[in-house]
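Single chain ahead, written as structure tokens, the form predicted on its own.
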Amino acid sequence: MNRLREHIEEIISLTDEEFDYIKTFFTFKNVRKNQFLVHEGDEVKFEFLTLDGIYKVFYIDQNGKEHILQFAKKDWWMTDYIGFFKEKNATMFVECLQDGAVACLTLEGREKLASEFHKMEYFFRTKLTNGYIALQQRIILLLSSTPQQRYEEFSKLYPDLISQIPKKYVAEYLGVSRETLSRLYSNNK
């Protein structure tokens, strides 16, 4: 509960009474390594706030190749947003890479909180805006940079993830082969 409040209060301030009400909209779940929070084809019931652990959001194309859209660590939000907001079945997966915990929020709960508390509407809008900016930056980086530049940017932005995520996943995220990643890693030591 304290982590949830701290996370929200990074953007807005809350009274004890407001937080007591807000926390009723969240459920909490411990997650084991290799456990799926979202599985392709299933209903997307929750948006997740990462309290602990590391997760990957990915999809598998028609050729069976995995494509990682996002890693999520402490204080990051994640889900299959198309399925969540459009209330459709998942086209993606969310998998736990390291034992952790998440706070779960339904779309109905999110909408109710946003309509009842302008502060929470501002919080969600700020988080969504920051996520959209990060997504655009990632797309631009993928489209206009070399593998070396992508690796350097990832290492600069997420130095803790480089050592905690299996190299094959980092390679998938950067859009390079495992061999290329090994060369990039060696060149940056």
Contents of the next structure:
2 protein chains.
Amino acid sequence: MNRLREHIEEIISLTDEEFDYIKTFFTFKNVRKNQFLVHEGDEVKFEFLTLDGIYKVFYIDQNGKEHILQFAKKDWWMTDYIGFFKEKNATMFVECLQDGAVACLTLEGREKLASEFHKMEYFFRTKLTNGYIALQQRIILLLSSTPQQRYEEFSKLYPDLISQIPKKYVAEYLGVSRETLSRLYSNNK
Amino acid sequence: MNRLREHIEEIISLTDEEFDYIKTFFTFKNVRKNQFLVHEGDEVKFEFLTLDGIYKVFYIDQNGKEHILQFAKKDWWMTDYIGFFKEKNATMFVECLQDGAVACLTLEGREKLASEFHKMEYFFRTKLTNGYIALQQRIILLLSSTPQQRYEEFSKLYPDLISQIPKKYVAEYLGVSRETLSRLYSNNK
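Can I have the other form now, the form predicted in complex with a further copy of the same chain, not the form predicted on its own?
Up next: the whole complex, starting with the chain shown before.
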């Protein structure tokens, strides 16, 4: 609960009364490794604020191949955003890679908070701005031509993630083979 | 000017007085084919609302290869967002592909509008939400394994763009060769 308040107050200030009200919009959930928060085909009920743990957002293509869209760690928001915002069933999965906890917010709750508090509207806009930049960086990472460049860019952007995520997932995220990635890891030690 | 008001009023309602004030934050500019609105290395002064014309946002990698991040047409917002939001010099270019016009907004103006009008904060949040979804779809397009899938996904998302943009740029955007793209075009006629 405190973590939620600290997270919001990194951007805006809240009185105790405001936070007491705002927190009623959230539900809290402990999550275990390998547990799914979103499953393809299901309704996307929540956006999640990661309070603890590591997660991956991925989808499986027509050929059964898994593609990782994003990772998430403490203080990051995540869900199947296409499903969440468009109120369509999930085309993605959100899976826990390391035990943790999340705060869950519905779309209705999100819109209500933003409409009742101008500063919460500002908070969500700021978070979206940061998310938008992160996605552009993700695209540049994907467009970058060599595995070496992709790895370097990823290490620069997320130095702490690289040590916490199994190599096979990093390889999948970067779209490089595990062998290539292992070589890059050892070159950069 | 009317176009700007219509664009904003697709999401929120404005009184005449409000719009008269809001429009003072924008400057208007005609743009010719091949003209640059943002140039790598320069300050990113504006975010642009496309009133008319077609544009591409791209960057050039260390090997001199061009990568297209996005196209923009009427009613889309565009700039080098990483430079714009982080107030850093541009790492990208925004170039006009077809004569048009844009409305230009500074970051300071954007923040002032959002802070003075809760509904403009809502407007920008909504636009960012749509932009966020579009970027996720762009990532899925890049992760999709075959040129055929990329082309189909692009045609589905932007049926009008496909006829207006030179094939070589579509090929570059999709990361496929021009020969492959030509084959896909003729298969889909």
